[in-house]
Each structure stands twice: as structure tokens, then as C-alpha cells.
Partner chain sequence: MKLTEQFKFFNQAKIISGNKGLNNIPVELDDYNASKPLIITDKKSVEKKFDKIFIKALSDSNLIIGALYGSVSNEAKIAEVRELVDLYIARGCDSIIAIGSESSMNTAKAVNLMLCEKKDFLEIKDVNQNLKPLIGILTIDSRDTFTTDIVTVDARTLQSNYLFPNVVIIDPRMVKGGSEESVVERSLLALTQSIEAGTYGVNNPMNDSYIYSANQYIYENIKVLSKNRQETEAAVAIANAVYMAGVAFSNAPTGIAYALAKEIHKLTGESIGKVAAIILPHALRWINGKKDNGIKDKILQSLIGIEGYAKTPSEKRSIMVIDEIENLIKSFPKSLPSNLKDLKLQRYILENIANIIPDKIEYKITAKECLAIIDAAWSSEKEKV
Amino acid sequence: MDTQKYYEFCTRVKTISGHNSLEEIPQALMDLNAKSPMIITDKGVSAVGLIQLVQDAIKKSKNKIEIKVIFDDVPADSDITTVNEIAKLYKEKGCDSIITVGGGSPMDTAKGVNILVSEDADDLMQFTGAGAIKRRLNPLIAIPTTSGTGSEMTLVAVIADHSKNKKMAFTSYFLLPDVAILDSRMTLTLPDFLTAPTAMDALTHACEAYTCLAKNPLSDSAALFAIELIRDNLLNVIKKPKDANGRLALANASALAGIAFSNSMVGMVHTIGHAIGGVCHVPHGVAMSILLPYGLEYNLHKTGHLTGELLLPLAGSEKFAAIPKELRPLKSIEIIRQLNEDLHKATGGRHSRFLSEVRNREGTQMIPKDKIRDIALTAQNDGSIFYNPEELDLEDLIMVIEAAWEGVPIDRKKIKMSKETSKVKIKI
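With the form predicted on its own in mind, please provide coordinates for the chain only.
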């Protein structure tokens, strides 16, 4: 797409960011004519006292707001069964709005619930794909507790159908939350092994937004600043987890990256990542952090000039100026791989660097090598593949996944390169 001639950009989420922004929840609800919210979250968020912070902020208000029900049993992967259960509870309790508190799963779950309760529907599947939701939904306030998914700023919800080992995307401007509240207190308790992959998820959003087919000048600006904020704050926050300013910077980075990719879409890193999540139930951020350098590497011959430009926010102006133009694309990828190595060390080995290294809580390998073909077959049906700069067939997908599983660079001689090439010659 020639973005100099035509592009579309929309971000209409009211964003409230600060160290004490939770106190703005009551006024945000009143502005939306809502007085009876449901809170949707998960057990982890509830256990560390974050829901109590939200409740306290609402209780301080003189406005007559009553939390009708708190649902805190959202699973790690948002799924259809949970969405249906919560929607039924919302109707039974007479709720008029949703406050979702958590990472990507609670937020995507809340978006799915909001579809059903607003449309008074029973079958979420009838709203899959673009254009199926045709009117404004009930009020939705999103409060992230991880700095990664950017779901508080996006028009997408990804919800799993575990019976089919598939993740389905719901896309509509009406899925954008009405309000996003970014408060540093909400991520202060996030452990390092979750802080790292969720921030890498945000980095992936920004990098793919900048290098994939639907990029545009406005999404570019958000993506580049998001990368810079992650560069300056991620490792520091891992080492100093109570750094409130660093935490808020990462929250802002995640929101900016969410704005970017919600308007420019993503590519093959998400294509494969969604499939890994569907087939092997690997957390999304873990897959993103591992796959990001491989996606940039695979697309080098097409978008190497753009990957080279990422070196500026990744490394800073002095290093960028010191490196010859033809070396910048590979240097960007090298820096991302080194960041994964640094995070691996800083988290005591809990941050995975390649797919074979991913383990569950019991220490069992989550991505057996014999699942690679199943992952590749599933990835072929993911919508994000259409925004990737280069085409991928089944053999390409298997090649990339195998390289990421083993932790080795892609054999570039095996890539089926199309005629169009990058605007900068890359020195390999």
C-alpha cells in the first residue's frame, strides 16, 4: 500500500495516564452514563490486591456507583465458554458497563462479553471478522496490569475455541474501549518473568507496525516512540521493579504500540505466534519475544530499509549514526536478540530465548518439535499473514519455526524471495 497516497488512522480511546489515575474511574463512568459496572479480571490480578485498588478508588467518589459483580476467573487464554458464562452473569446482575482489569486475556474476554450483552446475542461466532459489529457497544473501561498487549487501545479481540485448537479474531472500531486508564500501581507487582515477555510483545507490535504492509505516517510515529521507551526502561524495570516512573513509561509504550498496530496491523510474527498459542497454549508474549527477530530476518530483502531505520530508536542516535546504512538492518536484529539474552540473564533464565526452551510451571517442554508442522498448518489460516511484506507458504513457515525452535538464524538461501527488494542494500 502506498501510504503517501492513502491511509486510514483512528484512535478514539480516552487515555488517562499517571501514578494515581485510578481515582478518575468514577468520573469516567459518569461521563459514559454508567453506574452499575461489572469488573472482569483473573485470579492473579485479584490475588495481588489490584482489584481492591480499583474498588477503593470507586468508593472514594461521591458519585453513586455500585459494582454489581466481580468476575475474577478469566483463564490465561480468553475462550468462548468463559465469554458466554460472563455474559449471562452480566445480564442476571443488571450491569450497564464493564471495567476490565488485567492483561490481554481479561481485556479480550471483556470485549467478547461486551459484544454479546450489547447485541443481546447468544452466539459470539456470528460476529467474527471485519464489519460484523455495526453499532456502538456498552461502556467499557480498560485498565492494563501488564505493559504489553496494548489491548486497551485496539479494535481487536482474540478469543480461543479450545475444542478446535484455534484462536479467532474479532475486529471492529466498536471494540475500542471508551477509556484506557494507565496507572503505575497496576504493574508494580508484575514479576520479572512476566514483565519481560509482555514488554517484548509491545516491542513486537511496534516493530511489525513499522515494517508491515499497512504502515502509515501516524502509526509510524507511535511505533518509534514506543520502541524508544522500551529501550530506555525495560531492563531497568527488571532490575528495579518498584521504579514507578519506569513502570509508567512501559505502560505508555504499550499503549503507543497498541495504537500503532491497531492502525497498521501486524505480520508473520503474530501469524506464527497465534498458531503457537492455539496449538501449544504458549503465552502470547513469550512467543512474540522469541519470534520477533525471525520475522524481521525473513522479511529483510523486502523491508530491510525499514528494519534499518528501527536502529535509531533501538540503539540511540549516536550508535545509529556510527553504523553504515547497509549494516543497520542486521544490527537492529542483533540488538533485539541481545535484548532477549539480557532478559534471560536478568530473570535468572526464566525468559525464553528460543522455542525449545519454553517450559510450563511443571518444567515440561511446551513446544515439542513434532508439533512444528501442526503450528505451520494452523498459521496458514491466520489473518495477519496478509499484512506481511513477503509471502509465506507451508515450507517457509516450517523453516522459520524450526530455526526459532533451535535458536539459530534463518538460512536466507532458502527464502523464496519475490522480485521486489528493499530500498537499501544489506551487507550480509
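Return the structure block for the form predicted in complex with the partner chain; the form predicted on its own was the one displayed.
Nothing else is written out below except the one chain.
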């Protein structure tokens, strides 16, 4: 393992994982000196009965915990008005803590609410930027219901201001939830076409954390474990959705990948993925599945040796040992492409393999070819571009997106390579 010359790493989230870990919520709240939580979630989560599970777990306990109010109307594109509304409700009902249940949107929203209610402020915008939050916030418990974003482990909240057409990022260690509850029951009902891309998002977090510039030893280990858990469980879960052990494993993979990328950042897969989300409203995980092999491919001359090491968790030790070092980087990429193929098959074609294949519910193509330039322009201004091993200018971005659109590998001759730093020679 390389000794990183300098790194910072922080995972100040207490994690409780198991098939019955919801039952730990009351004690966790007591430990945080809280007894009047508010639940923040979205309609999708409450409709499938997951909030009921949380309520039951709290009712069962002898601790005097009372859920003061449930807000289950967080929209998919939550913004500052929702945050303000919920904060008002929190204060009116005399809450002292938040339990947020859901995917990325309820979690980001809850983090925003927690800033307002803890700082007793009206204007969220005064807390943007590093170091703006200067005190511990009120207790926050996060319960993920998709295994992908890893938001339960991250210190970021992205909150939009639709009126100004802006997205603001809030970063502070105080935004890390106090407790993350990983319970297999919370993802059991997630349909396959959502399980697949969200897990691929987690896989992307792990692979990018391991190969990008801000890698560090603890992120590396977390990433390797995450990949192994996904390898052992993703396809099984797609085939047997009620496999509780598999679900729990994926929830852990997502959290581990969250730990990894929150401390080492992500690279160009997210750079382009965010842009595709912004321009064409493609779900994040869908873009990640498709782009992951392209990101690894583009950076091969810089970090091929690291991509090669990913083969161990991706393929298992026997296959890894059987493949010579110089072939491993490409093999890793091939396995990820194959995984996308397998998921495509297992979901009856609902898991997309390339950008031109992505369709919305009505069946219309979501990424028309003429949007590629717009996507590339937007991508240029995504913060994750800083952490990618190789530079990407507009021309490079367009070249990569075009390849991913067609579903063909990158033409390596077209990559403007800076000095090679990969420790294995890549055999093409």
C-alpha cells in the first residue's frame, strides 16, 4: 500500500447494521439525549409501509420516545422552500431530533432542516461554504432505503434554490448524521430496476475513491470491502429480491462506499454523470452504471495499476491470481461491462448499458445525441473534475460521452495523455 503523503479521513457516524436494527433507534435517541423526533421522508417510502416499521420499532420500546410529527412529502427535487417549511413544522411541534428515512433527497433535506433548527436561523444560505457551521447540530438519525447514494455517511448536503436556479453545497462534519441504521427490511421492497443502478452508484463510489487523486488507506479498504459485497450479492438480490442477507450486504456496501468517497472524493464518472442528470434528468445511478467503465478506461495510463487491483474484489482471488498483472486493468473494466450486461438481462432490459439506450417511462430516449455538447459544457464546471487523475477539457469530455452514447470503448489514441504514472504497462 502506498503511504499517502497527506490525507484526512473522518467517519463520525455511528453505524448499526442488522436485520432488526430499527429496534435500536430508541436507545440511540436516548444516548443522544433526544426523545421527540420528527420523521422526514418521501411519499414513496411511506407508501410501501417503511415508516410504519420505524414507528412500530419505536412504539415497542420502553423508552419514552414520542414521534412528534411525520413529514412525508419531500419532493424528488427538494429545495429550500421545502426545507423552510419543514423547519417551521419542527419548531411548532417542539421536536428535538430528526429521523430521516429514504434516499438522497430526504437526507439532504433533513440535513438542511437540521442546520436551520439547530442554529435557530431563517436563512439557510448564510451557512454555505466550508466552516460556516460552527456548532454541533441537533441529533440526526439516517435510515437509507436505497443502497446507493451513501448519503448516510457523507458530510455534504446539496440543496437547490429553484427561484434562483442554483444548487448550493453545504459541507461540514457537523452534517454527518449521528447514527446510520442499516436494516435489511428497509430495502427488501426496492424493485430490481432501482436496486441495480443504485448499487452501481455505490460501486462507482468505491471504484472512483480507489483510483482518484485523493485516495487514502482507509478509503481504500472501505472501497475494496464495498466492491466485494456488491460482487457477492448484487446479481443474487436481483434474482431473489427477498434475500434479506443480500439486501443487508448491499446496504453495507453502499455505506462503505459512502465512507470511501466522502473522504477521497470522486472523479470524472461523477463529473459527467452529474451533468447528464442536470441536462437530461437521467437518474444518477443509471448514468453511473454506464459511465463507470469509461472513467476507468480514460484514466488507465495514470491509474491502471489501481484499476488492476480492483480485479481482486471484482473477480475473486482465483481469477485474479490466474490473470497476469498487465492484463488485470482491462479485465476489471470488462467485468464491469459484463455486470451491466447481466443486469440488463436480469431486469428484462430495464437496466441500461449505454447512454443512447436510456429511456423514460413513456419510452422516449432521454439523452438525444444533440445534447452531448451541452452535457460536456455543464460537466466542465463540476467540482469532481478536480479529483480526476487526468485532465479533461471540453473536447475530451465530448469524446468520452460520445463513446458512452454509442456503447463502444474509448479510442485510446484520442486520449491526450499527460505523463504516464500507471505502474503496469497497459496492453491493448
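The term rigid core refers to the most C-alpha atoms you can superpose between the two forms while keeping them within 1.5 Å. What you are looking at is a predicted structure, and each value in this text was computed from that prediction instead of being measured. Numbering follows the first chain given and starts at 1.
Tyr294: CA moves less than 2 Å between the two forms after rigid-core fitting.
After superposing the rigid core, the Cα of Ile375 is displaced by less than 2 Å between the two forms. With a cut-off of 2 Å and the rigid core superposed, Asp123 has a Cα displacement that reaches or exceeds the cut-off between the two forms.
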